[in-house]
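First, one chain by itself: the form predicted on its own, in structure tokens.
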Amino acid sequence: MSFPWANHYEPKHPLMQWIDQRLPLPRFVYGAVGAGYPVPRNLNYWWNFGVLSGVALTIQLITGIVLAMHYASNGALAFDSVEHIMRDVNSGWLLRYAHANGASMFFIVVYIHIFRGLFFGSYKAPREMVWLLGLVIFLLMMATAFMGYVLPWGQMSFWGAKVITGLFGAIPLVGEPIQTWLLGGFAPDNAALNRFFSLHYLLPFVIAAVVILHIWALHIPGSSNPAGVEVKGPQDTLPFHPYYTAKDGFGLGVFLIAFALLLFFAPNALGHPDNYIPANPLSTPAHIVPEWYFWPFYAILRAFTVDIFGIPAKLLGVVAMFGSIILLFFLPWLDNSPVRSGHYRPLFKSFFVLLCIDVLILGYCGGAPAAEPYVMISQVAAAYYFAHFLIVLPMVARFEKPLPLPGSITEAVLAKNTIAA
């Protein structure tokens, strides 16, 4: 974000002047996260979760690289190599639990980040590219997490791989060749494990590259803000450092405390006990479920139980599951309201709360057995999920009467402080 009133980097030391002339990296850092980057002065703690997502990604990269030094991507050795990491490698248990629970923490902060963007209209012009790149990161995260879940080669890993890759087999004509190509054979085995390990190691670096693009795209229009109005002048902004580095530092401390509590006191709370049983192709678990962060989409997949117009229910479920994510790419054009922030959209706010409840219901049903009444509840919740974006949002944007917007960010801040006083 370029403002004429922004502070510009001017190195004083001769060494820094020499470096800046040949590789302006200090100037870039100063303008990206330092005092040279003005941001709206009314950002609250909901804006911390972008930084926390970056911290979570860094934790995953560091722990993953070290774990890869001890892991064996072979069907006969994978499970034992994980046990070797847990029992014989110095602090191996800490690395393994930090990586496994770090994935859950990563998804928690990203989900909050996404829903913050949904409520405050961060997907609206001129920030469409920021939103689209964020969704690309989310898709890459899901692919990386799925492949990582397979690597321990326990019962849930094996059967999860079989079920998820089997979804591609539902695609007419090309489905089975794609499934065979993904697995490197007709069932999960050494070839599949090697493929998933290679991609699981590679994709986090791809995610890091897209994160850089995401931040770059964010710096062009600047950060959104709770009021949803654009910056009018220097009175509407504050330097990122020290004001928001301190605020993000506090949020980071809370995040690390929560992460430590999970890591040291309940490291297996979010995992599945069947994954501590070695993979056995001849013994199917009674209840196959993915990791908890996939449950809402798994519920949408299982919501289709009857063929419709000759289209197999399995294919409909696969299309709906992927469609539930692809739908978000069109959100900037589905919601035509000129008002960004949900604070000034009373009708939108009510439906947003309903959407949050709906996603929580889908998540609960996705982790429940594939039986009644969970299947029926999943069907109703999945129907509302699509209706919210395809019907409710366009209708609300057309008929809603928003509250009066503040004239500027400063006016919104002063009004809030006056009310508080």
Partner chain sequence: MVRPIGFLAGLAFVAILLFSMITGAVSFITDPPAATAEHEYHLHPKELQLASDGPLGRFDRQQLQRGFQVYKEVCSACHSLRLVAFRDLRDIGFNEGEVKAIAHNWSTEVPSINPSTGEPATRKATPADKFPSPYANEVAGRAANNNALPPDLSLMTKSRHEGAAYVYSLLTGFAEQPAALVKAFPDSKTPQGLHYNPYFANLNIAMPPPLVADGQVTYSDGTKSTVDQMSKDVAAFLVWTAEPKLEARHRGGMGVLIFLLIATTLGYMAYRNVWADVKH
Second form
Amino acid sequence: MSFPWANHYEPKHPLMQWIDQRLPLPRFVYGAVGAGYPVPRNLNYWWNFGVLSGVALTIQLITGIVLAMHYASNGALAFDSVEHIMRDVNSGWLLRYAHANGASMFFIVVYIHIFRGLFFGSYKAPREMVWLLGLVIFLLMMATAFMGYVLPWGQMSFWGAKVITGLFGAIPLVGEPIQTWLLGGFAPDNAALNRFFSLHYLLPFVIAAVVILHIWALHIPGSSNPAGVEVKGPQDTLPFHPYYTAKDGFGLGVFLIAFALLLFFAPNALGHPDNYIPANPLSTPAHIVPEWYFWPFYAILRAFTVDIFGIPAKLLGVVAMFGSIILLFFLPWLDNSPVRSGHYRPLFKSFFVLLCIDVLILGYCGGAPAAEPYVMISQVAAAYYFAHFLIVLPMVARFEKPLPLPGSITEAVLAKNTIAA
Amino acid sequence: MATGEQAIDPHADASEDGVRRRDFINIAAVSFAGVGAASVLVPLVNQMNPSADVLAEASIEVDISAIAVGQAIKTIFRKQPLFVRHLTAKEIAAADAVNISELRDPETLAQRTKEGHKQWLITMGVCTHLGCVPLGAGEGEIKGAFGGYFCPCHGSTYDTAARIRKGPAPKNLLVPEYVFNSDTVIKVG
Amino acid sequence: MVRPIGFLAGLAFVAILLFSMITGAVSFITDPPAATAEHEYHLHPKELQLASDGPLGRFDRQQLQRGFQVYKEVCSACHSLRLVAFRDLRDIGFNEGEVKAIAHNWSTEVPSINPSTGEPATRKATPADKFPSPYANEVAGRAANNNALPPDLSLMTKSRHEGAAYVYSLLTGFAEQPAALVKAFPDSKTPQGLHYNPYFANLNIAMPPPLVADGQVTYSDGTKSTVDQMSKDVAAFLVWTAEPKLEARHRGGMGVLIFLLIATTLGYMAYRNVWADVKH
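Next up, the form predicted in complex with the partner chain, please; the one we just looked at was the form predicted on its own.
Everything in the complex follows now, all chains and molecules, and the chain you saw is the first one.
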């Protein structure tokens, strides 16, 4: 599970020896995130976001467990119980704002983590399983975040639940029964709220379990690195502790500063005012939007406006929205260029920049009203999104002439230092 | 997350002073992380304390005009039972006859009632042992060997001034804060 | 196999999307969306500066008390404040006795039951009570207001974009409907029973102008109660009802931020120390 030159756990304290002989948990931690895990020496700051995702998940778990001590998952009480937390519970406002904005922070770091993987080819052999498990985590996160947003039972909660479960209504023949089954009724009500609460509490622990698999799968080949060449020997690696614990500690500080700015000084900036109006089944808000982290997918959903060959536009939109994530599962085989790092792939690099801009445009259009010109723009942007992964990447892999790769990580580091000097 | 900065440079080959300065920074960084992690615990623990609405001073008014001599009622004060008992002359005499020095929690009946209203015994209906509701306030309930209240959970027995006389309870039944608004209405809390 | 199938799927998605785009573009050109009165005449809220703005903002308690007075004497006739309790008024500078008196003398009583008969009854409010609603229920609220339910005000400044400025603009924004509007959009003439207000989303609001004359409320602190001043004060008060913990948040945030800046600086120095002898 590791390189032959990895440090071996040798407990000095008799108590640790005693524990280690009976339950080798300290040895396990030492090998996973301690001095026993050799990591490429050239990781840049983009590699901080894996650990930060773990921190964000932990923040959500802790604040969520605490909030559940005060929340009431009943249609008549839910909205007021959230306001009870905001007004009367000791430090309740802090915990609730931390949880609501923590979700945004979680998505920010995970998106950066994903795009880092996309640029540096972290999804390529032998790390396909790491990528696939990461996508499973992402899907679970999306489900958890959606159900969590329903819990305050405001206008956006209610209508979000109605619209998103309505997506399943697009499935031919069985759509409507499935929608009714998901909601436990014909519109969101107590039954839906209670099951969403139950699952919202459960799924984060499932996420934590898949995170462990994700890290386990990572430790088989070891971490990828910006040069994209494999580790050749001990000179290419550093022990995770203290080198990367120190670097991650600093990164954590920067992350927490950003989090604190959001939480204490703009806690409602990323939310929607309508969710401070209690759910009202008789009145739809003028402009329904999901939370910002769903906007690119929401734009893809809304980009399909025309029925094709008798297939309703609604179904096409739903298929495309799920397809936009599902296709990422095939990415390791779609992009079969042997070169990992985008640094050595000039053509790929240009298209990657285009993809980043494209997703930002999709996000902007997803948050805008469903009117022209936003629909037209999102149609072009969605077309590029699919083209990028399904057409451009395989072609680039075929025709691109990559730059010469460094012989080893150490060589890459030395070359960089020479240029800098 | 708090241990992120736990780092001591293994290759420190600088001068003695350099090593000390580096160690100092590393220790300071780790200490800050520790203090930060500890202070995060404060809101997480504090949120379990009673919230502002629970602490809000709620007071109740009880109309005692309908309680006949020898009768008692149970009502609710801050989510706990409250006993209001109209003592008979015999019960008052029995309570006054007790030698205070022999009691576990020495108090006279006069200390436990309001002046001029010695016949009105107002106590919480919460056994001071482990919090069960003692019997004796309801019609037909057993009052125990001392004619006051009897807790069925572990056999604590209270007399006609609701003082502990027998059994495991350490204290007399608690007398809450109250005032007589008039001869027939009391305000508790 | 993945690549050819993916290629075909990709072509299909691109084709459908571009076809949709062209269809949309054609209809956008041949049949451009009609202008609406809302689009042309709706106004963005006016500038409003309050003491509670900004990262270090604090409430101006004098102003909150004036705003509370406006709520009490004007708004509370129709609008509830159901998430706020009388005891909360201590936070804006009323003492225990004043809070008790305000609760006791509140114009609406708290629903209750008669303890001897069980019949529905009302009782005087206590500091522990939330502000009682002026209407027994939603139906009563609609019946009394021409079917337009006056919304609860507790969270008003958080449930609208730029809430405080919106409340202030709305209260001072009642006007005659511009003749040009009616000329351009004859269907948009303000209906009977509604009132023209360009700050309201669809321009016509059911609420009649609540603050109509200077001096409508007599301030005890001597501030001149112009309509503008009263609107500002009640907007400030509603910022407090929506976010009563604002000051604790700002104060806590500053402390946390200073701590984090020091800790992160130390963390950076420690990181440099650890890496001092490694080229990377």
